[in-house]
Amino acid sequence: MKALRTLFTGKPPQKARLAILVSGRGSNMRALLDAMRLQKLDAECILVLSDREATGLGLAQKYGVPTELFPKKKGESREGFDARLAERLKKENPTLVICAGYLKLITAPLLNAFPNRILNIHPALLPAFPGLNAQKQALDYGVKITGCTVHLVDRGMDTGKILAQSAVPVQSKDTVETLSRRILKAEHQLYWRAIQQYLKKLPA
């Protein structure tokens, strides 16, 4: 299909445009950027944006990706911040908005601006253990298998439609740190694959 589009238009089809939101070190972002660089993920990152000073911004800059610090204003409501963020992202015309360690709960103004176009990855097999400290929740509950989930973002806390999951066994001597590391490795493999599959389902 790509070859046919090139034949009829004289130019290759435009790659999907990803805007990535981070709040921390950006390890999932790095895995996505690597997948794009290796042409495993048929997309380009047009912007990495963080709501706070984050090492992920510096990492993205090393990949040559445009970055922006976009903090919440003093006294600004969560909805007001998301409305402002939505207007900023619209200027980039992203195909998808990708949360990669983004620590803010997304509200209606941003969801309405990009319906079914905001993805997140969570370190548990949803609907089990939503919210923060999912790895500790899994250990405290005593489950034998946990993992990670890629899902669409909706108005709830990790309640959006599940797109893909990867299981990670819990070992008898696991701590939060050791379990988190193994889940993170699974996230790095799952996220780009789930994004690639979801892009195929979007209208041209």
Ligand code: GRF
Contents of the next structure:
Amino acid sequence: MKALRTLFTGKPPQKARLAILVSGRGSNMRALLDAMRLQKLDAECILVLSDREATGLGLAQKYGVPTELFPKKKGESREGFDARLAERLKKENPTLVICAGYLKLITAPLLNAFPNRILNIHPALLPAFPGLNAQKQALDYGVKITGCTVHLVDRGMDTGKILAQSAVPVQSKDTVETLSRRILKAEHQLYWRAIQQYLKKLPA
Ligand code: GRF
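Alright, leaving the form predicted alone aside, put up the form predicted in complex with this ligand.
Now the complete complex, all chains and molecules, led by this one.
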């Protein structure tokens, strides 16, 4: 398909452009940057943006990708912040906006700017255990299998259309830490694959 497109237009197809939003340590972001570097994920990272000082930003700089600290202003509403963020991101013309440990709830101005183009990864098998501390919720409930989910972001808390899931068995001696570690490993394997598949479904 790509070869055909090149044949007809004379130009190689443009790579998908990913803007990655982080708030923390950025291990999922790193897994995505690695997958792009190794050309397993056919996309380029055009921006890593964080709403706060985050380890992930420093890590992204080491990969040589553009980074930006984009904090909420004092007194700014969630919607006001998201409207400003939408304007900022639009300038980069991203194919997808990828949340990777981004801790702010996303509101209408940002959702409307990128309909069906914002993805998130959650450390549980949704619709079970949405929200914070999903691994603890799973342990407390006593489920024997949990995992991670890649989904589209909508107005709800982890309620958007599910794109991909990976199961992780709970072991009898698991603590929140050991379980979280195994789920995180699964996240790193799942996210880039889910993005790659989703990109194939998007109109060119
Ligand atoms: C991950 O567990 C992800 O599922 C959740 O936040 C965590 C982020 O971890 N949304 P990291 O910053 O990618 O290491």
